[in-house]
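Only one chain comes next, encoded as structure tokens, the form predicted on its own.
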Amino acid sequence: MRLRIILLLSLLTSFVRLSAENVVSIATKDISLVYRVGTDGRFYQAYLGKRLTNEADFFCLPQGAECYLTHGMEDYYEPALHVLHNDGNPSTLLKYVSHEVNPLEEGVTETVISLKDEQYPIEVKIHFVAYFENDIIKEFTEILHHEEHPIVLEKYASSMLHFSKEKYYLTEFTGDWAHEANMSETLLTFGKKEVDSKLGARANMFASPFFQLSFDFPSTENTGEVLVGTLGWTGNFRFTFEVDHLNRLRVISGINPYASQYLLPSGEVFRTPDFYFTYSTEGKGEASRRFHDWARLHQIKDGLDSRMTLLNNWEATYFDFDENKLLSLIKDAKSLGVDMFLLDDGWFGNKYPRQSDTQGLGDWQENAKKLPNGLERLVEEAKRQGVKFGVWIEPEMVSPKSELYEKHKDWVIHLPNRDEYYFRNQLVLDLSNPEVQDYVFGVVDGLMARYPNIAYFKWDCNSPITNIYSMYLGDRQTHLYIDYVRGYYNVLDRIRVKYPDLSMMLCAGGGGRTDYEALRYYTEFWPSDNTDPIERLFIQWGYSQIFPSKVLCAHVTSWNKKASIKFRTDVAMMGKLGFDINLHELSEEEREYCVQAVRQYNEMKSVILDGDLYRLVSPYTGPHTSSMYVSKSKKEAVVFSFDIHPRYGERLLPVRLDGLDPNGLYEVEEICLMKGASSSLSENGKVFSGNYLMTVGLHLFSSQELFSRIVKVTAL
């Protein structure tokens, strides 16, 4: 008996040692991603899912699919890497060489796996950065070679992940201008599904660079296994979902290789963008909260700081304004109680005054007729009123009717022998050109040098890349889409270094730029030009799947006047609150509500912007919707509910809250009421346990059309 025990212990020790030598594990608090070296020396993904706590189990896992499949070998489906070597051979075979694990900061480790081709001097390093507490993994790839001449990169994915499940349900986020981030779910069957962009600068106009993938069954907010992934790249992207003949799925994420063959010189490293993902076994809500926490801590600019409320002049004036009108609006910002006044489009150009969107882009000098004292008079008035000053720019773009176009047509992306095609009456400057990068940086730098009290830029980008040809790149035209984005980042890096405290809004004709790499430089983004509050409920619901409310700019406007000012304001209070409306078109009672809303928003802003989001009732499922934000301490919560178009005689059920302490006691209070109105909430002013609120719920909904309410839940 004793001999048997000794032999068993010996076998187990050998088993664990063998596992340690052949297995690479990337782990977070709740996720395991396990790779193993095959007997053929190649590197395979053995597992991705709920964390495996016993490391001895790793060696029991099946070998799985090859980690980073290449073109030209025995695989029959879409590869992660396709390279053309100097001798014309299009194949690559990668074998495991080594791996290393390095701590980056507390709770963050990086695992680097080195793979090489034994026949060609090419090396691929796959990086995995694990954010342990946030359950987020970042993956990117580095490609390096030492062949005599440049190799051609045909395909170069950031990530390839493999799954073997019964069914796969893909949720994608698509739309168009003023109709962004629409959610739709599709069952994936044999074949290939691609979500991609070929637009260049305003890359996300039709499809957003993130997805949700549910396994076996469609996931819900609180149940089901789901992979949520997003690419950090402000340009063309592609997600490929391919189900093979054995019902195995590969998910390939990265730059869209469309028209983007890349010549990589010997000794130079090609680094792919970052792909971020999480694997949740508790539905989409948990995955969202992981991304929100991670983003605030690790990714978005000033992620732990608060955000400024603002008044924008655009819908109050459009292009029709002068200095006196703007000075009056700055006073309105003060009376409203917001932190900042934002001057939008139309303040620049003299030879070609910016009176519409047909001229003036590129000529960033103040229009002498509209602003005889330049921006200085406005900046000083804002300072006198005690509000910050921000300004709109679109420095990557140029109007054909502009001085810049006349002087530097060589800086413009355009085909040399064809008629120019204009999107929104403009063209795109060539940021692959270092001279253009200097110019674009100079737009911000010049304004900051003249007016150092500018606190905010709304950086717009209203056109995709059209007339796709770079005078600068010459015979390297397939580099344009990639080098443009890299040039854009070079400019933003320079701005961040010189002006580290400068806040900027990422705007692209609405939500045409919504990615986590850009948010390293911007504090927030503009989700959509559509500010109809009903549509915004859907748009904000879609973006909240990936992004925290802190980065979602939400403005009160005059869109959909059938909705009350309360309804419109309540919708905007679910994000980073702003106003883009002529206050003098409102009644005194409506203006009073807006002032009250700003004050009460500021009181609960930390809960909304930094708390945990629980999406309670989806607008996709019926005529009502509700979401709530809970502070990290679980001491405070804010619940929003909206009745859009209730049906006559509809049975209204209570809404169960979430995220509270079940053993705590909470007081329920409806807030942000119109002057003279009293609460119709049956539970208003009462005290309930967290267990009751999450099990029974509150009667939040009504049978009134376009009715909204905000409920504050406070621990006693």
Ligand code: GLA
Given for the second form:
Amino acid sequence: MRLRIILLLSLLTSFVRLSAENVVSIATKDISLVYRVGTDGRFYQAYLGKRLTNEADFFCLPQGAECYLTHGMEDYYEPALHVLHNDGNPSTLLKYVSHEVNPLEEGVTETVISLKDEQYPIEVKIHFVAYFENDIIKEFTEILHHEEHPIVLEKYASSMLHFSKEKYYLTEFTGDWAHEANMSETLLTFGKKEVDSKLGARANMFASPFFQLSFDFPSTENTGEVLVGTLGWTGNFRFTFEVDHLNRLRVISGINPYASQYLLPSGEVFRTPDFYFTYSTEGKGEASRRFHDWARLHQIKDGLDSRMTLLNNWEATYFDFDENKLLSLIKDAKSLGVDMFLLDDGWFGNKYPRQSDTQGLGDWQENAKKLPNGLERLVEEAKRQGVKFGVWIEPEMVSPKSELYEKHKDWVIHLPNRDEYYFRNQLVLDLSNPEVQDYVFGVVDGLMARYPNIAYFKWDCNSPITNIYSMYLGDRQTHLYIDYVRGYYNVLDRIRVKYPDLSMMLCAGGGGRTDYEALRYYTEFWPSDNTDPIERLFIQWGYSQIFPSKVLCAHVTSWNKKASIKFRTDVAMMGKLGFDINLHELSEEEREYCVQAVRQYNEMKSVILDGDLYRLVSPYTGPHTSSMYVSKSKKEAVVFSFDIHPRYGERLLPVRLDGLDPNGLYEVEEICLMKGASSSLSENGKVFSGNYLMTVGLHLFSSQELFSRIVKVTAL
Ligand code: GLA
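Next up, the form predicted together with the ligand, please; the one we just looked at was the form predicted on its own.
Below is the entire complex, every chain and molecule, led by the chain shown above.
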């Protein structure tokens, strides 16, 4: 049956080719991407934008720019592909050969375009996977050749997209440790702007692998044309935005080719990572919601399942704990009402006990002093208390003070003839080496074999790749950045197959790893070590542009004690709620608030984690911020509002809600109040139409510094 459909589709495709002047159209509900074969046989991008509904119009489109431009021909700007052939010729010229359309699953269609060079036996296949309902397109490229010896891949983009507009406004998400995903917008003018990473591991410490690109004028939450793109690659990435002399823009996305010439043997396929994008004509909010829906449905591990609330011991104890302290924390987790206790760094190492970040990484045996009864006692206690147990690991790394380093220097990425440079006192293991992959897999596998009740790993990665040299790769050193990531995925694949129910947190010293390929293996990620709730309002706002709240771990901690426990908890409730705090530092009343918050979070969790996000007021534009989540049925919504530092004499205007049914009637109720407090929301307890709430709005904001509210909006 499937074969018949495929045959029929390819027949149809060739019919389109003949009768439709070689047009290839890739479409989702709201987007059209149209390519044409030129009279010169090359392949051109004629259109990308709002859906063109009349196919006959495709033939009126101008030819456009070449789809996957190559180095060495008549183009003068950045190419997508640059290859050095066996005879030393650095040029490639690609011509259209054929294309096919393959239905992958309901509503998901792949179009594969084959291009070839007539002078050299090299073939490039460009894949577009269109997720029709979600308005997301995934693009990747495969490169294959039959020259006698390996060809050298100098540049090998996943995707190249062209635009010809009046103006281009790029939003990038950059920062540093504890200060991730800051949004800044720049007008692109002639020349090149690159956003990239050369960090190898912990690759997103300075820049996240996603962007927003507005056309003609800066788009807002609800208006404007915007392309939102992201690369699924947990390593060095690069986005190139280049405006040429005619004010045309090309956007090239892929692995960063920096120090990464790749020798591709004959007959082997080089597959690039996936680039995902959407094109919204209704602003950034719509683009975010498309990504959130698509990610839950198609990309994130266990994307449709719920998530566990947790108590983590990191900020409560740092390295200073023993069995008794942990046993009492497990009891705290139970009394707080969270689903899991997560044991962080510091539980391992004997010759070099992990009592600080200076040693012990690599020696994944329980420290006998801290844990005389091993993890066993803790896992058992968690089970007894009815909470799940999770544990921190950083298996790709090694401390120079460790038994692993003493035994296996050959597994460590280091320069054999130079002094070692350490980032956070550690080095990176060489995941390009299959033996090391076995070892890293063995860290998880070994723990799972001993303690099958471990339900969760927090997998950290605190160092970039430093001292770049692999003992394993020999004369192929320029493969290291790429083969490292491929090795990492090999390990994760094995874990996913053997332990399909294991949940994992992606962490890299905070948000140092935040890409959609890693999220195929991880259920969530740690956006930042900075848990000051004010900073988190910005960080979460940034990540929410591309990731659903379901994957954004947000913990209540002691950072910024000027903010009340309510304010801190309310911020964390906008993501995947957790606590990383010594509950005994809190007053009775504060603890009660937390317990109540967990209970209420559980009640609203499906709206927050699986609903539609509407960002109402940005923290970037003033002293207040607000966001809301609306269930798919539009029957329930949760609104969060925060007053950060209101100005003296400021006029407080109502905030218009969004995403509701205009004809529905909704009751408005402020929830999560501290014991004894009553709501100061003037609309509290009243009923309004969705139309009113979205047109007039609610007086959510106050003139009180560090004030927060959560408002439930329920359809009658
Ligand atoms: C990183 C993580 C933290 C914590 C520490 C432990 O910094 O981001 O959450 O796990 O490592 O060393």
